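The chain that follows stands alone, in the form predicted alone, written as structure tokens.
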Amino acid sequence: MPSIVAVAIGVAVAVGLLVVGSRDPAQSLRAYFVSPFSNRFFFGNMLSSSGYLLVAAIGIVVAFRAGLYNLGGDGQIYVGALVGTYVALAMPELPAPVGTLALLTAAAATGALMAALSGAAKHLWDAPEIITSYLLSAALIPVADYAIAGPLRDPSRSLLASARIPSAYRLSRLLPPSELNTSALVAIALAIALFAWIERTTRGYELRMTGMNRDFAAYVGISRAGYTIGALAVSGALHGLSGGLMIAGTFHAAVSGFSLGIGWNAIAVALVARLDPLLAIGSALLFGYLEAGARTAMLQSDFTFQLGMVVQAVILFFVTGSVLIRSRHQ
């Protein structure tokens, strides 16, 4: 089953749910499919969320192209964002570009470390990274929740959130009053650079070779450790960077549970794009559109958050099913 068919099924499910579950189907359909383009605010927010999703998705591409499975994306994004926020709050006097860079570097390094631990366990003890990456993420998310609700919480705010990062560390807006900022341009640049690296360099060829047959790659002298620990570290770094960009670009503080779910959506984006970083740009825009449609439909009609989650789950189910079927045939 082609990935686009899976997306079409998900959209059909969305239409069916809107028609059956809404008191005013016409209004709900219009809100879901048209409202994301109705003004600068909705349109810019759609592009903004697509950019964050794209960075995480190309992190999935790196891991999957190396024949590895990083299921800890949610935790890497969330914990990376928290550490980046802490660094920004701990060093408020840095010059603007340096402070922003410190925030993003800390977030990326945190994600890289979390994923690299799973890679090391895979390399040293053959522990399945599909399990260890998920378990490590699941173990650290409650720790991050505790830090946000306890030691790092800003008591002056009604939200469970940290203090706001210095205004000088925040990324520039591109389409006010929406949240769209320069992180969207960073995401596109990273996707193009990753495509060039994977498809046009020797290291990229070795990554692809390792993903196709790890034993043969090791036989011809390709470093097994480098494309196990290293590949997962890069994957985690991109996830952590996505969290850091969300802090610097949109939230400006670590808010409890603000990013959970993006790691799973990133897997669907990467699979729909057939693990191609360039195609992931369009795939992220598509998922950003579906998510924006669900949000606006919730604001403007009786469409519920749960229905939006069902649509995303259906797409993820059929996309992963099509990949498994294709892999079995190969």
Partner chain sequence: MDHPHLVLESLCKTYPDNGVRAVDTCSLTVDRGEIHAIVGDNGAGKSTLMHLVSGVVAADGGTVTLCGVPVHGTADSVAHGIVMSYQTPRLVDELTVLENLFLGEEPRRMHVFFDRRAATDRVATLAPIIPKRMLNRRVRTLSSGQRRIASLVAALLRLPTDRPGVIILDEPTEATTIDETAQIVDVIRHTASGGHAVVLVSHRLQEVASIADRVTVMRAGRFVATMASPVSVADMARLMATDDRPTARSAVLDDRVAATEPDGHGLKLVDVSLTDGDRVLLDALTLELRSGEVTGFVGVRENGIEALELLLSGTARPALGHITTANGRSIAPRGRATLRPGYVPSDRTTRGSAQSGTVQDNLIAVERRRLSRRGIIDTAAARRHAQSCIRALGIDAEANWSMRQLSGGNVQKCILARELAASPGVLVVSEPGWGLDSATRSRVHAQLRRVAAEGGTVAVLSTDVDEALEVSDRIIALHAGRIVADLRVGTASRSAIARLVAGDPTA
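Between two forms, the rigid core is defined as the largest C-alpha subset superposing within 1.5 Å. Just so we're clear, the structure is a prediction, and the values are computed from it rather than from any experiment. Numbering follows the first chain given and starts at 1. First, how it differs from the form predicted together with its partner chain.
- In a rigid-core overlay of the protein, Leu316 has its C-alpha displaced by at least 2 Å between the two forms.
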Given for the second form:
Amino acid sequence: MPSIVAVAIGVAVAVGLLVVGSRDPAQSLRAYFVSPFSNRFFFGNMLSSSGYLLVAAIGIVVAFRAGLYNLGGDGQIYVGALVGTYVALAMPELPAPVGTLALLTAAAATGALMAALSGAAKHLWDAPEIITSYLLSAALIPVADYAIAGPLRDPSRSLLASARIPSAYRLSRLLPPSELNTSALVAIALAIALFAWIERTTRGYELRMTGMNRDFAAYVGISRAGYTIGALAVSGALHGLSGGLMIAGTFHAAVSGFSLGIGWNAIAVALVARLDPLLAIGSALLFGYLEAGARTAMLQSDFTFQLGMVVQAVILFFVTGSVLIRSRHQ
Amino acid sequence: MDHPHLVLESLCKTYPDNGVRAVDTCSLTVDRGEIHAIVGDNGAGKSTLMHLVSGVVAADGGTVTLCGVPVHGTADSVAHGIVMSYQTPRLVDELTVLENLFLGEEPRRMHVFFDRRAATDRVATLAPIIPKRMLNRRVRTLSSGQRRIASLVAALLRLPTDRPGVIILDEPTEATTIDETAQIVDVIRHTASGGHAVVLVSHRLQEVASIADRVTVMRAGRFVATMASPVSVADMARLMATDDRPTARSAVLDDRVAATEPDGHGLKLVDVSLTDGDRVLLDALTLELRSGEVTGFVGVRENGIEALELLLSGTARPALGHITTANGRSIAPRGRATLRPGYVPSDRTTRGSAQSGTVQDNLIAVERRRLSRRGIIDTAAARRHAQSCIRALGIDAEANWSMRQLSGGNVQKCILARELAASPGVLVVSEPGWGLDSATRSRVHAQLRRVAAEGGTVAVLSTDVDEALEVSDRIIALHAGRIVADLRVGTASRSAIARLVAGDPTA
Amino acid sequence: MITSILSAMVPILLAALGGTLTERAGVLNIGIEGLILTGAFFSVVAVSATGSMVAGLFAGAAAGVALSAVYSVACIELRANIFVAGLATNLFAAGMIPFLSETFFGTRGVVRIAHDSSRIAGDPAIRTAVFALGSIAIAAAVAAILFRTPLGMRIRAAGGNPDALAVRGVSPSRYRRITMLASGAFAGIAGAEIATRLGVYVPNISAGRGWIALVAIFLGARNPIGVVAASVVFAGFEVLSGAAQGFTNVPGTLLLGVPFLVTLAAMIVYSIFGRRTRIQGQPSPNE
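Complement to the form predicted alone: the form predicted together with its partner chain:
Okay, now the whole complex, with that chain kicking things off.
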């Protein structure tokens, strides 16, 4: 089934729920579909969150194209962001670009390490990464929660959040007063770079062959370890980076639970894009729009629930009828 | 009861994807209580014929009738009492033998439970060949001979009990021990004496000669002769072969061997052994494959040929012994101090190709680094490489086609083209001719000979003796994991080799 | 202590038994977590409406079956990737429940049972005994079905060698569907058990038990009796990490991760030691 049909069904379900559940359906629908374009603030925020989503989604693309399931994205983003924040807070005196870079590197490295552990367990012992990546992430999310609520908490704020990172480290805003910042450009650049890497380079080719048929890849002499541990590490790094960018671009502090859910959202984005990094740009914008619509619909109407999740779920039910991912459980 | 029992009338089948006439106007009558053997080389059309009779494959023309009633399709044939035991047993590893025997038609107790006792009793009455204690073992733990027996019994249990049926046995004694073979032969005789017709397909000519009432020889999709017992192995082998010239290539051969330096870059096997459970696949094999010549290994796949393929290609390591190249390197698909041999595997789609990739993706796989500059694939060079492969073997496809669009023969050509293009020092080819028409087949053989002529070491593993003779300089016959013959081509006749492979020591 | 372990065992065991059935039929059920959540929510709805715990259990089972019907249609009829459809099941539950909760109760967070919850749950000791014995009896029944009936033979064949089943004229998909629906019922009851015990539905009430159940399947060697043992082990760690809040000064938030860490360790230990070697020769040292 084409992605567009899956998305259409998802949106139709959203409309149905809004109409059924809202006391003023017209107002809710307007808020859902129109509000993201209603002013610079909403529009910029929508683009900004699409950018973070895109970075995580291309992380999913790398793993899935190698035939591996990374279900730990949520934790890799959140814990990566926390570690990035910690590094920025611990070294407040660095020159501006270096400080930002340190934050992002720490975030990416954290995500990479988390995912690579699942990759190593798969390579060494054939432990299913679909389970271990989720469990590791689920085990570490409470640790991050604890750090934010405890040792790293800024007691001067009412929010459960860390202190704010030095203002020099923050990414510059592109469309004030919205949150849109340079990270959106980074996201697009990364998507294009990943596309070129997968389609044009020898290593990208090796990754694709591994994802298509692991036995064939081994037979032509492609490293199993490299494209199991390595591919998951890159996937985790992109998730961690997404978390780091959110800190440097929008939140400026680790806020309890601030990113949770984005990891799952990224899987939907990547699958709707048929695991193509360039199409993921469009797909991330679409999901960013639907999310922003759901958020404003909740703010502006009487009605609050996880509309975005339902839309994602419906899309996921339909989208893989056509997407070819190797199902390893026969 | 006036009608003849099983009648095949002008059966035809042409496979649309490669245009091969697998079965060409074949007619035959098999009587009640008769053991009728069908012999022929690989690709002669025996399997297709069996599938037509059992209804798994639909015929293009002709009819199958049982006691005067036409039979159409699998369900119909089972209802009429035509049952089949496949060459590769369709058994579930996790289930016990007893459960496998009755899967799909389970006797029940209290409507809910599987009635083991009734099932066991039925096996004891109808097929006492299986010892009771084996019934409760999981299939996973069985040797391949025991699996063959289980598969045979599963078919026996589905024979009608109230009237004569037909049982089709595809290589029932392949990969079985001597004792098991004797047991299976007994069962076959017993079944026929109960009035059922037995259609037996087998490579083991010796066995066929001893149990069959009549033998039909098949060649290139046609029945060439039907003979009544006693039939000699030599007669069968002679009729199976396209012609029985003792391959007279020796003169050419000797020139070529002399022109290149033998023993330069050979492959050396020392005491190589491999076992699968209690079955010995390879038994302390020691030999040297010389460079500059094509060595053909012939034998039954499960009886060592398959294992040898994995070892020679470096896919598996021997449990004991070692394999090295002339300069002492070991072989593996990848690694610093190892050599990746050119390798055409027997499983074309699970290992030999990436089915969801394009033809070009598949053709550049081995030489991806040579076709790249600074880590980036040189698109133009990759395209040229793919196109030259396509031309070299006449692959019927474009470089950007999905591999899934290709017929089996064209997939085979892609794999061959890729491995040949890498000009390997050592080349291991399993069944080079599978799925290829005769023109392409000769082209492939010429290419393999060229690799050898240029100083390469080529190993061909084949269950098709004719093909092995055609392409090889030296023939090694394996039986039960041992070398039973090591001959220069030209010194042995085709039928003698066929008899050796079939385990006939008098050959 | 033993009571609390048994009581923690029940939902893990029930969910894992359903998962064992699908796993045996060849489907690793990633959607269990969402099925538990759905069962929990609808049991609270039913108990609030009727005041009967039994009605709650039935409602939980029915809701689980309904959601897994959607899941199985996606996997079998639409041929969706089973893992992605499993994720969708989890997201769907997590997204839909707040909507329904808002619609029925006007809140999207905590939903309390509208009756005296201790009366509904009954005496804790009796309740635990009934549920623990009941779920172990169900484990025995699942074992009997898997290993003693034609149904179980076909389920195992659907997972072990679907082609062998198909050549005997039996559809493997049919048995996958049956086990997925059964797994929905089991996970639904697991959710209902948690919610009626606590007398409340809270978001994420399943707390990862669906994933723990998945690992319990493997640790129990895909055998219902083994799964009972694995569930007891995981329940033990759950109780221990809960109790640790009392007798250590490790913060409670941190302890929330412990069950996952233990489960992860179990999965890896199983991968290292639990698998049969099926190798003829050794795979080449590629790397």
